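First comes one chain, alone, set out as structure tokens in the form predicted on its own.
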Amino acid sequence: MISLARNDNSVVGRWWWTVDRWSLLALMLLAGLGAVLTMAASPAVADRIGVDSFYFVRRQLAFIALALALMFAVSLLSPAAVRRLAVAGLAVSLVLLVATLFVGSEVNGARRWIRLGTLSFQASEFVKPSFAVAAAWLFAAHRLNPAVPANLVCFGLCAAVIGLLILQPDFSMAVIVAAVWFAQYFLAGLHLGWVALLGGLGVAAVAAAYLLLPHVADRIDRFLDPASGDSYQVDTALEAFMNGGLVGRGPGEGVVKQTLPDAHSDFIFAVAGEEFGLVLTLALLALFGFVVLRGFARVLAARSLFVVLAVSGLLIQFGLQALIHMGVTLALLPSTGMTLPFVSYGGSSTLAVALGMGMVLALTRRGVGAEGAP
């Protein structure tokens, strides 16, 4: 444990005595559990595709180390610096989203990745935290000065981000971005008439996606009627939970990961259930719940609307992504390609989550929420 005097005025000293150390510990535990579960789930996947058994393990350990360093560095920032970082990150991410449509690698009919040698980069992952903070800044700026058309700019940015995501197509990511934006707009004082209108537009958008996007319709149909299509992955995931029982079969003893294609990423929660049982799955759920609820408890003391909206958006995003991943694995939601934050394999996802949670730690440091400037 770090030991620093309370009168230490260094950057790290001030950070240590103002940051939420309990949230930091919970996030580090999630990253540690993610490393353990990657070691349990990924060798079988690596063997199936003909690479070294620990190929994914080595890469994910490197991603986790970089992510923790990034989260620490971002958590040192002031609210103004967090805002500037988010705006710059959003601008770069939007450019890369456009580039992905032209130079991205096509996988299963979707262009979501830009390849850089042996590495792949998913720009949409970094859009999520950057846009949440940028939207919070715009909503707060409009509240401070209604003459500034910040809400209109924010609406246009939201439409642009969602449009680019749908063109990839990445409908599940678009839903998360839209849900977080709507929640922030509501917290910023959205009139109930607009709530009803935007809610109706959201329902209409989902209906249009079902009618116009075959892969969306296929996933919803399979969720409503598993017999209508291939539900192998979800059925296999449910089998893993049944095999695991209360305490699991033991580390490395799971069998479902031998046949589950995305055992190390989209269905890593199933591996946790089979090898470590209900105990670990509930522990993961508790850790995600603790981070979200603790963050909301900390931000209640903030007097800056920007801080409240930014932290709320980032926490909703973090919790919603975890719930969607778990819900899909348990056949409670239609299948999506959503990773479990800090736990699933993936460099872009891990680093983007670290960026977002580093911003949460920075904005919830004791005293920073008193900064009134947007």
Second form
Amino acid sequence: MISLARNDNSVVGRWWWTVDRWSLLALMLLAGLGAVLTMAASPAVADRIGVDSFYFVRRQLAFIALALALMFAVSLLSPAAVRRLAVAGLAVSLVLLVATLFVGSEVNGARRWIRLGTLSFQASEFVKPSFAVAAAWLFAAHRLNPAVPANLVCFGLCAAVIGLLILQPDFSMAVIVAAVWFAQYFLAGLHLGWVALLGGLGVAAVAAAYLLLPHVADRIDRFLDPASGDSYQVDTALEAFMNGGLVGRGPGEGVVKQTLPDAHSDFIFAVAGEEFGLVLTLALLALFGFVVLRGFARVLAARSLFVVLAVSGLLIQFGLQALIHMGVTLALLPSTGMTLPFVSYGGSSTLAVALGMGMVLALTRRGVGAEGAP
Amino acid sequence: MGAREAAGGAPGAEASQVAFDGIANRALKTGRHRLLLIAVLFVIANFVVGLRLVDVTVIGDGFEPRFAAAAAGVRKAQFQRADVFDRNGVLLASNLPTASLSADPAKLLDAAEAAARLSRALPGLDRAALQRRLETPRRFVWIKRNLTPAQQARVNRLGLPGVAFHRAERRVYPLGRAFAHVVGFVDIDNRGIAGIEKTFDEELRGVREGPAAPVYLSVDARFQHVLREELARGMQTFQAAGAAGVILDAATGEVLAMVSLPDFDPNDPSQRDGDARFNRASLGAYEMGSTFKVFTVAMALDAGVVTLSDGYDASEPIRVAGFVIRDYKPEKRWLSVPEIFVHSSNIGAAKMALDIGAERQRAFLSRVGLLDPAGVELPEVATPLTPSPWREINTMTIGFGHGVAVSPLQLAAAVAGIVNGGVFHAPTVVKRAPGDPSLGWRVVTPRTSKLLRGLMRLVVAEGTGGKAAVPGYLVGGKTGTAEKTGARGYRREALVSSFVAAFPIDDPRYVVLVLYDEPKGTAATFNYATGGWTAAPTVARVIARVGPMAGIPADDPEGGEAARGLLVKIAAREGPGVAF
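And the form predicted together with its partner chain, for comparison with the form predicted on its own?
Okay, now the whole complex, with that chain kicking things off.
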């Protein structure tokens, strides 16, 4: 890469000199830390479910390699190509999302996975980035030419996606999709009255979920009053952070991974806290913050509304997911299964995050955002 | 650079394009402002998570009290129970650091597997029972207390999640059986439940007055060993059901040795039940028989009821209130006071007690501590059995030691009060600091005390206590043989045989009491099982071994100045007095 001359006009050469290399570095660091943490957390889980100790490690390393390749490939695309990829991806993943409801395998009372041999595929992970970009396109189109009824289309799509997610059910992912969509709508210039109304609607939706969905009510009850039910997982996670202290117990010395069922995915941040301490967890937090704020800073200079909305949506989704994951393990939020982007084990989630971040890198390449309106 | 160039210059300047640019610019401006707002919210959220991280990992959070409380509990458990020493600093009770193993069933991955592996690592653990306990919904289950380091290492190697070690301590008694009754023992939570461990539980644990303080007992481990060994030998020889022995410091009432047999190993909880746990020396109450004549004669002489030259007619048994009081070896003649003591005449003692009277008798026995529980620092203390009402017949029988049941410890303390110059001290098992003010009270005059010492010497030199003689030492004492009461009055075959001695009798330093419960005579004793044949030899052996330890020089057995000073003139009705 270093050998690329400033005037190298090949695709890769232009990519290298226009892409945000700091974001790229931060994302690769995250993926690297994810690999290390998977090695720390997953052998215990693998032993427990009776597969080879390094089963998850091997798979995750392969996923990370694939993900980096995917991210690089997507980041080469032009904004228009990104948009087309997103729309196509949204169409495919919506079909798969519907299919999941019928052919998906049921785990813990929810149908979220389509199984293909030894691989399983979570369509909802891919819905998130593609819908964010598609929504950005629709919002931008309507904003720039109010005659286009793109907002209605967008609203309908959003309702469809959220409905499908709730049918699975996957309530926390539905919340993320809704929150990102709302944030994009807000950025696209939604009238403040509507912001208040829709915000109220969101609160009402959560309240409805609390009243109508027993497992949601249960989680929230336990968060508000830990004594009302078993808060074992969250207690254990907190204990892990306390045990870890400033510099952690040392790699492999943690014990929560022995008992937390999803130590390698939904609670990997607790494993990081126990084995590597405050130093690494703060570093992870800073990396996520850096990626998001750096991206925001890049799009502030962009001259295309689509680019602003798309990049903001993708980054909000990325940052929000990380915040929720960390908040749950730190008992700041009700317990829910949320992966830590790029760090948690999981093929679908890693590849979907790579897709989204590849799009961010593509849209924040220097000069790209100034293309003007689509 | 193609993209930049394409975007840089606006190719057309049509009106619609201008309008469009206006809308786009306004939209971009709104978007940027609102994006800044979202960025600020995001930064705040990141700060909250960051602060929470610092709080949880380094500072500790709302959970802290729970963990701090647990930590405080651990600290308390580390608080060692204080040691117990004998008067010379020999360790009698201490602690071994051990590890106790517990489990949190919720953290166990597989209760059945954990039970199987733990029961393999810790033999003696019942696998099925353990598995049942590990399957309970509780969050804390003891698996095994007080593991050895080797066991702890084995459990560690299992690598089971959900089990935890707790620092614990195990009470150990290095001298084992020797001090089983005096020191007592603790329960599984290291709370004293017998002996000194119970009496001084709070002091040893450091509950009441600051930190745990060690307790120094008055006992001397060397004396204790000698007494226990000789008692065990005698118990074996005479096939006795039990034995008790006490060595007191005659001047202070400090217990130097106290043994009850059969005994038990306080280190082994399984041995702590049944007869062996019973402390015959302080908790057993026995009718002591003739040793009580020490008190009868002492109170008669002290009150001036008789003098040494007086006497009583002992030619006929006394018939009173349906009882017959007779002598064991009847002399069938008038006996002087010294003869009554030396030959242990019940008839003479009964008549003497009658002359003293019930009131004075009761008052005297009370002053020498025989009518109330001994004020010793042990939870196991007998309450004396006394007659109520105290009739004339009781006065007579108590004169020779029947009708009042007391513990061996009480008897020894009372005898010490008579022979030490006449000052009684409540017995104590706690070491007295030298120069502690004496808490005793006078019970007889020094002159009476001296006379009694002479009479007791006479018992050993010429009377029933001859087998208590030790070459080189001046031993004085009194035999006692009582029939135990059965369902139908006294049982001839079941005796409580004892001997109480003081030595050196010219200036007593120690009082030694030995008592056998139901001893059987042997060929060597011509089938006699009385105090003079069973307990007296044991006392002699004890004194022969303890005397040198105490640094008491062995005198010329035939007397010398000290022995001559004790000579007692015995009056006879006919003829001149004979000096023994």
